[in-house]
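Next up: a single chain in structure tokens, the form predicted on its own.
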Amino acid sequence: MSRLAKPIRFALAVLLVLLSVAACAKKSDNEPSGSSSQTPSSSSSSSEQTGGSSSEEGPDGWKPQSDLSKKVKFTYTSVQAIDGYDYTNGDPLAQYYSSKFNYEMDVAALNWDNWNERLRIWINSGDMPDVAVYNYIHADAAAFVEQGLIKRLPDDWKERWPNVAAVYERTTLGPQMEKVFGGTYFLPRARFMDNLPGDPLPNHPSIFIRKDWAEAVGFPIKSAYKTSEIMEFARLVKEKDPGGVGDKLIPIAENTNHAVELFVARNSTYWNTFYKDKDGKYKWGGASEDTLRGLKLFSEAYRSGLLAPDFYTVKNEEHGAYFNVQGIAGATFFQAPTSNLQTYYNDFKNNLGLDPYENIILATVLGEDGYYHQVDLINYWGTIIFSPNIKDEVFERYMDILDYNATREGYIITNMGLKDVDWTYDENGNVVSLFDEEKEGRPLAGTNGKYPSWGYLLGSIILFDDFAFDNPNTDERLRELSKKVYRERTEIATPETFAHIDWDYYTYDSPSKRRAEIDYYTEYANLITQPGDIEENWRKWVESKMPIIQPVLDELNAKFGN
């Protein structure tokens, strides 16, 4: 049976710190601000007395900051969430938490469509829940700030709470927003913690391709290809069909964003933000050459058949479906992290009868010039902020919780499921799985899973791309392919096509930068799905744009220029 790889550790002498500090904070009784009908149960956040122990020693010492024989009831919000589900008491490793921590938990579900504008209402008009999964944008974070729309953290809660704040200082983003603002107002939630697989980080999408399909047709079977490769791989498919799809066949399976990703990011590294050039001064990305050729290459597929003629009507994720659920298309570029590949291989295998292993190419897609481009995805995704009007005992709550979860033992427990149920230390203390999926009948996780709560959900601060590489519930085949990926990325690139962040920008604000806010994948898919000569449309459209960008690069060569 696989085995952890190696634990995961924290500083001892931080913890140490921890054992020295009081258990509880100075409580504060004010109720939160009246609720509205948009958000969940507002009103709800309230606290009674029960059994338990604030002073409870955990895994390595571990111990609460907030009183846990105190009940607490909180509000949440996230994406990912199912809606309506019960998060309190569920299923065994909601039980478990709730009971742990003694809480209930009232959550309003986000979907990827809504998240970013559904909370940007409740925090613009006061009425926030408890505590959020905030997608990190500066602009509006920097809003909330300055109007005090989001709690500022207490200037000792990397004491209290020290594990959090060691994964704080992972993800560069807590830090650095932290010199910004003056004071922690964000959590980024780090993808790694012990694996960080490169620096600049790469991102996770990758096109998958029929192995089958390209072996039927003649197609070179590699790890990395060019775009205009990807598109010939189409042009067989489509001609040949060998997989005897017929009028359902999809070549190259995508959504708005993805495809986006796939023609234009992948070729320009700077698509979508302004970049410091060679010559010390700012350009716009959008109005790059490398953007041209990206929207070139995407137009082309649009035109020739090689996307499906509606792509940009297909919600979230669902493309991905098309590839390993009913099998109609010759390749998706498409979300290919460690921890989610399992899930989509055992699906494809599930759905098409076929081997993953043996009829699957997960690879890196490269720009025309041959190298991988990217911008640092920076270690994180999500950052967790708190209602100004939370009380005091709630967010000190949600804080252990968060601070459990990265100890080892509850880190464990967000992946796995339950100690001595799903999983164990062998005698050397290294984790064992108990979790037989085809036995149990059913996964982990999902609406149809064994713990349709298990994932982001229960407090977690370290998200499963770093335990991923270690999972023994995940197939080592597929833990090593991920590992080679990742690590190509950084080796086939440069300095320039795999940048780091310029915190000079990312950091700067100004109205000017704010009302510059553009929807690239939407614009961009409007300019290919338009008629006309893609290179006239896209420079009429840099055109039409320059009234907003061109104060952004003033602003920008005047601070920060050469």
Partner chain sequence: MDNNALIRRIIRSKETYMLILPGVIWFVIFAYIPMYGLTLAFKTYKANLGIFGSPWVGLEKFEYVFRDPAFMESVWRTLWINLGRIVFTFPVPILLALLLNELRLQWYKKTVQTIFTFPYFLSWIIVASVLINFLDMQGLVNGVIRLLGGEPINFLGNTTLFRPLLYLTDIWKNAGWTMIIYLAAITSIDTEQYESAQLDGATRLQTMWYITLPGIMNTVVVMLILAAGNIMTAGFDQIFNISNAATAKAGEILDIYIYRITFQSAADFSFSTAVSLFRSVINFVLLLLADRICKMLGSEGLFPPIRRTARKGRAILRAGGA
Given for the second form:
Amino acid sequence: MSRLAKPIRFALAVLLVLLSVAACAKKSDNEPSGSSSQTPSSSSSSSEQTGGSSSEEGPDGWKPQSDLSKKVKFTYTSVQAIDGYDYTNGDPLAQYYSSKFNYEMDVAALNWDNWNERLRIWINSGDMPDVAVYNYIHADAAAFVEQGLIKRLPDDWKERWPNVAAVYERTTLGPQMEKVFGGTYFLPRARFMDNLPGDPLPNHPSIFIRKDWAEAVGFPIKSAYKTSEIMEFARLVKEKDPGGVGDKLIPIAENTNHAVELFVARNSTYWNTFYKDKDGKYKWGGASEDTLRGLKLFSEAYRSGLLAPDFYTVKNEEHGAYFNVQGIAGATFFQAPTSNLQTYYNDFKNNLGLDPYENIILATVLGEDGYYHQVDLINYWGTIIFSPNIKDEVFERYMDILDYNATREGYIITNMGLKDVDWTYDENGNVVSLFDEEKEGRPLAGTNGKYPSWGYLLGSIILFDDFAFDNPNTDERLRELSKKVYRERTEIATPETFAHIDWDYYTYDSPSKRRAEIDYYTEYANLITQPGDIEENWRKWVESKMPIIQPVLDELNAKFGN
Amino acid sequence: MDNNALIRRIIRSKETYMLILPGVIWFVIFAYIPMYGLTLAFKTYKANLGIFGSPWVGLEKFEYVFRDPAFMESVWRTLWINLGRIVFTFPVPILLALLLNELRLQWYKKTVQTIFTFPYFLSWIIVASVLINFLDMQGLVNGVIRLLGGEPINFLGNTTLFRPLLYLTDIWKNAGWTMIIYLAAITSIDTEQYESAQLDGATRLQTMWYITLPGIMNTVVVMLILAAGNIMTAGFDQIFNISNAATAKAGEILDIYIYRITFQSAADFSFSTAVSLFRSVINFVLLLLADRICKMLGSEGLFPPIRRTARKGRAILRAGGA
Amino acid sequence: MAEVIMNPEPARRTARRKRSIQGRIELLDIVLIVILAVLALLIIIPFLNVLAISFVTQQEYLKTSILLFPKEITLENYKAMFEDGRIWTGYRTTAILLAIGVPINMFLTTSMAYGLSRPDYPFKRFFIFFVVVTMMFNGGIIPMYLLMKQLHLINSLWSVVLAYGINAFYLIIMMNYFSNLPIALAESAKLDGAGEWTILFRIILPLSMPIMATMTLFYAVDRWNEWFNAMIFIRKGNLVVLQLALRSIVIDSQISQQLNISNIQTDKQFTEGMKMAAVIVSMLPIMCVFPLLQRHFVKGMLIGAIKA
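Form predicted on its own done; form predicted in complex with its partner chain now:
Full complex below, order starting with the chain above.
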């Protein structure tokens, strides 16, 4: 044996023994912990009485459908959740709900970049959590229903949980799918309930423009611009650099998705879908002249440096921060839900030291024809689904939570926090905020907020935008601005450019249609970044897609065409 | 008679079987049992019926596969990209090993070797973040270019630069590790050769060319065959993390295509299984081919030696860790 | 016999001899030193850049275009990351995975590799083929998930541990290594009545430390970088593996992707800095352990090459 080998051999032998011992030890101490998690019944019995009769009946005369004195435990999953956070007892808001409804909730957090995939694998393996928030994709959904992979709600659910039922009616998707499937399987979460801002319903992304820069370069201030006008502004900014940014200046800051929306979607109503044309025949939006027009503008903006030369490398939505945090962008087409605006404006103020109300133009983007283009936004985001194996008591309890949150009081709590802590009623019965972000030193929500468990997870069937119009925590000016923007979009449009949903098409499912699902964002961005004539490239692209597009067109025309 | 002999041999080898038993059990449970999922390629998956119960549809899925022009394109693209890899990245570690071998400062050699090898142990997610940060428009390289008065170069979004980018990042991450394999091979060259070369007055470059390089040729051939065997699969992690919308088309190799149709469209597990199966078959054929070539070249092939005295067996696959 | 295998003497001898014959520094040496230094810098500088970004404020990041040595160091990015606790969960889970997983990997791989390397027994070729097939074909994620469900391993770290038990590639490398060991040793021990397990542990393993170290490192690094199985099989927030924790920290610090979504934005931070801090944090342990182990696996390779 060489001198060298001995110590190594010894060390390795010791290590091996240690590791194997560690492995055994781990094995044995893992077992009890595993089994302890499976015996909630014993622990739950002790705390059974906590739910208490005090909250049996709300002030509005709201009554639960399940026996709240009996503790339930359930699993739940949603994107937007925080990994490892204790949603049962983590903060006072979580405690309020879990004691009021006497439950223990085990949350599996999904991430934005993989939530569809994970949930789909779980559902397809017949192993979904009791309750899940699911991004509705009709083809998948139809398969889930057909194969009994998700629960069919009892036929009398609308009578038992009337508040949920009222929201359900407003979502359009819910009742439509009920017709298709012959029963209720999905509870869409409404974006708007009391304050539907337009019909057809516009989407929120808007163009944010630096007003101070616009004034400096002599660009007109309006509430709606054509795409080419925004490009004109960008050209001026690029030329004059009114902010003195230098090398890092980005005239229009976008990521792939928002860039495609700004240029293509705002010019072409059916940029990512099939549609029934005036002649009664189905056509493919990818091949429409409107789409080509959008692509040409997109290509021009990219080639003349109005977009960042590598805008497609922007991950997630950092481009929004180029505008309001870093201050290096002249404009950005970005999310503008009312619930989000306050934070966005605050960040602008805190990071750039400028008054956002004086220095931002928030406007609508129109197509080159001067009209607003979009397909009616279905009034929901994410649907609540239940496992077919969910226990009745759990299902009923969860529906109770949903129903409570759809009452006036629950609705305010899910949006503003605890009563008499974060908000209260004044003598006229109006909601007054008691929460002061500056004094508190942190926002209400978010990982570092007062209530990390806030909102989305506790079973809200009405999302935030609706309430945001009335939320006293949001600046009055912003609320007015947001309402105006929504309203105008519906007004500056024709029924052709701002079209209603074609439910025939929406609910049609076939293998060909599934395979014709295209990631339009990537495809369009790819098209305009290639060298050569954009029109030529687009023609070639359309041709290359035809083998998967044509079968769908044939099917649609045979079925619904006239 | 023959049977009896076999049984006797089996009994005699029972301890050997005991050795491989734990591993075999693992393979059966976690590799072979799930393989029944491959039948999905010929079925339509119905979750409620399970994989067994799902109805057979024959070759329907394959028909769809071949109808999508993107599929065959991705197959060819995979071949081209990975052939390029062999041409451009393959020689680099050999060169590095030759250079490093000539280095006579031992501490310097060790340090350089450590630095070169390190990136190999990082995942592509990390390597990609590091390199994207380094190369993007606001990155350090373009900072330097601007400082020198040049036009910044869009390294990450240019289709023509995409393949060079792939090869360079591949070298950046992996060349150091492969170099170690060659370095190891170099040390096994008979020292007498060097001594006689020196007596003949050969320069170091001559020695490198006429003795060192031929000395590791065997290893080079083996590595080459391995790379050829990987031609359909190499690069998923790398491309997945480095490409973006602008280079999406240029980088759509077969594995990326499979990923795209599996996860980005509505779920059709049968469809993606069909494509995966197709790829596996191509791979299998390529591996057998590589094995044949190996044997024709006088090596022992990728399937390891069976002979009674295995000691002479070349460590063909040992190198494969790279 | 063992001497020959264990001792990388020829390598040293070569080096020594060379040095003694031509001790002076030639032009070639200088050229070499410079070339290799440049290449090494090409590897170091991107890391240095990442390190620098992780320690600066947004203001400095925006102002400086070539950032290698920050003027002012801030720990904010790291603080923000460590504060929310997920990173600790990630470290803990991954540490457990390593502690349980790697020994299992090594046990399964070593015993099977040694068994397969034994010279002559019935069906040897079959078993090797049996392994090679798994390198080519796998059933996909759904059957794997169903299997884990059957075994009641969903939501348990055992699913992640067991799903990656043997890497067929490593197994074959190791098997080849064992086949190259002198057979006489094992044979004589056998004549003395030792069983195969005894031979493996008492004779073979001591001769195989370099390859064992190399394989341990391989498995450890794989485990360290593992995330896919964990993502699918584990839903419990307190069992999130490191790589996923890092992902979710970096991604959650921003708002959603392009979805028609109404949500509340979490507070804005210097995402570039956070991201780079995350890269550093996940690299750090490999950086620390790597130089220690490197010696061993280089040796493993050297010895293998001598035998070849």
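In this text, the rigid core denotes the largest set of C-alpha atoms whose superposition between the two forms falls within 1.5 Å. Positions refer to the first chain, counted from 1. Because the structure is a prediction, the values reported are computed rather than measured.
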Aligning on the core only, does the CA of Arg397 end up 2 angstroms or more away between these two forms? yes
